[in-house]
Amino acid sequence: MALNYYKNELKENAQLLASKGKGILAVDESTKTVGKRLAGIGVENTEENRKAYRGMLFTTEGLGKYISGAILFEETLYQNHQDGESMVKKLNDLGIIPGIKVDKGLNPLPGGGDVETFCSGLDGLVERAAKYYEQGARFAKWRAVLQITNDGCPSKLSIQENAWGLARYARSVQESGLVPIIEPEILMDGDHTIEKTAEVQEEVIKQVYIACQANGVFLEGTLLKPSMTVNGADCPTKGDPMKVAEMTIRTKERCVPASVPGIVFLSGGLSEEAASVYLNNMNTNTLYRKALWNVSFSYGRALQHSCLKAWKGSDVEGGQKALIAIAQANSEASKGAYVAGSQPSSDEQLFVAGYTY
């Protein structure tokens, strides 16, 4: 059995992507999401302009310091940067630990409700994280979206199916030695209130674990990325940076168990400025947490919105300017020590109502 080969080394992994101090830079948007971002900034999504973004992401200097991983696109991971080195060697070269997103994307879930989504990809994923693993990547990521709704969703067909397509990703990546992790996101969309959503959450996350004890997956060697338990987008009430952390913790304390290294949490819509806030808050009262999980940050877009903008397509200086400014803000939030405003991050709502990838 392959994943017996693999235990220690995907122990050894999960360990250091869940390092005290360093998160993950989810940079593996779609050819066409990367596009609607290189839009924004008026630059066209050529393969050239793709790289040259990246290429400035991974030779920022410094970056390793407060990044543990970098979740990567499938065309990133076998591309060299504009020196003619690998992206994947500009990573190492910064002890950043190379990843790749796995899953196919979504797919209406028949017999579910309007919004309820499935996650394809599993067919042939051993095959193809084998030979991810050997261009260079060391874990994975799986996405699975649910929905709250006034009418039942995630309805049990909904949680059922994707908690199962998370555990089949997880154990079928762990074969091929990649450390995967695993992302049941709760989607901010709705008028639901933050108690709703930690029920929810707290029933998801649950039948995700159960689904990879059934595969036998190896929670030692796997991380996992959730939402932050927070109220719909459409909430008349807005949440309290407190009353979100505390929620949050509470609610992955019901149902995350004690031998997953790491929660890395994704931002999922929120402002650079409130996934620091909210993330720091998470840290700055550790003493009666239950499990000793390290608690930090996978963001995408509230990594790369400064970074972005500051680039402009050419501007190589200011973009990593950018990002080491939010990697270290996000850095000192997983360890309870970030001063709101200390770092210049953007409080810019980036909500994407129904965000696919």
Ligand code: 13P
Contents of the next structure:
Amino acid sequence: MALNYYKNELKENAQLLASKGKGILAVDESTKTVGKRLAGIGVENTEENRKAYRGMLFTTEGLGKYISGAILFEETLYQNHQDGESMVKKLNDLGIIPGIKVDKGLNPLPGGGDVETFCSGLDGLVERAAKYYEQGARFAKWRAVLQITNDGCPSKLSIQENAWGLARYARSVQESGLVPIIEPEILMDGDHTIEKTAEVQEEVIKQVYIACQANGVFLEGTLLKPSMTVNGADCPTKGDPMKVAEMTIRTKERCVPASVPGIVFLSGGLSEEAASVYLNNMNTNTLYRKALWNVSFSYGRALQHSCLKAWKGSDVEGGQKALIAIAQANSEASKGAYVAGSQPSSDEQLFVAGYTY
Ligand code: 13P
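Since we've got the form predicted on its own here, give me the form predicted together with this ligand too.
Time for the whole complex; same chain goes first.
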């Protein structure tokens, strides 16, 4: 089977994932990364605890009203809830589409700058994606990471390699029926201005779509997951929420094709509240957006931070209450209807330098 066979389904699923008022829950942290989150609340990183945590998320009543899809790590896609039912069934019961992280992580890029990486996992990807489809996944994610430095990163080589990798991945998983989420993240590390981020991001995203065209990626069956256009975490100028929204939308309008149904932002270390406010501003009428793609969220940290703290290893009800509140806040933000402070959400900066997922 191949891309042509899946075209209608890919388009339908991409549209469902990009439904108005819904976003994506990114819970695809690798075993190592989720360990750091669990350590933050004093919980040991065992398979049982990971299962308990994610099982709590996936049985939150009403979550499907705000969340269209959940990105899983491979372990979770094949895992059962403590009650014996599969996690996939739990998500399907909520009306949430299961997705899967298919990249195999970042490696140093030979010939690139010190901080530069390429993303691995292309070998055997068509076959691997077919197995994930069989297991119930309907979309995939691949995260390429670029960093802005004062000595010229991202280099041309890194932009080219990461754009090409994203496009090869996208085409490969489409061959097996999975909607690719194309994620070219620009890290917040550094002291650069928002204007610099915009300039780099424009170039990166343009190259991503040039590579997609070369690989015959079916854009109607994809989603873009970029970072917002913000200044570096160490930039002396503090971010102005309306400017972030304007610059983010301007950047995307300059380079994201109209055939892409949705843009779902990552939170990248923004606080929960900032991630909601910036998204809300992007969806307010005063921005006069020219493009029709749905503008929503695919947050990891900015959806889970308060929830993890409330759960603390055993408080299922508390964790679910925090999750549904933050999901509702971001659903409202995706419609330009979020009132800052209307939901319990945290202002704590979630940025960590040199972050890996
Ligand atoms: P954050 O929202 O925490 O940046 O994570 C989203 C994600 O999926 C990173 O790949």
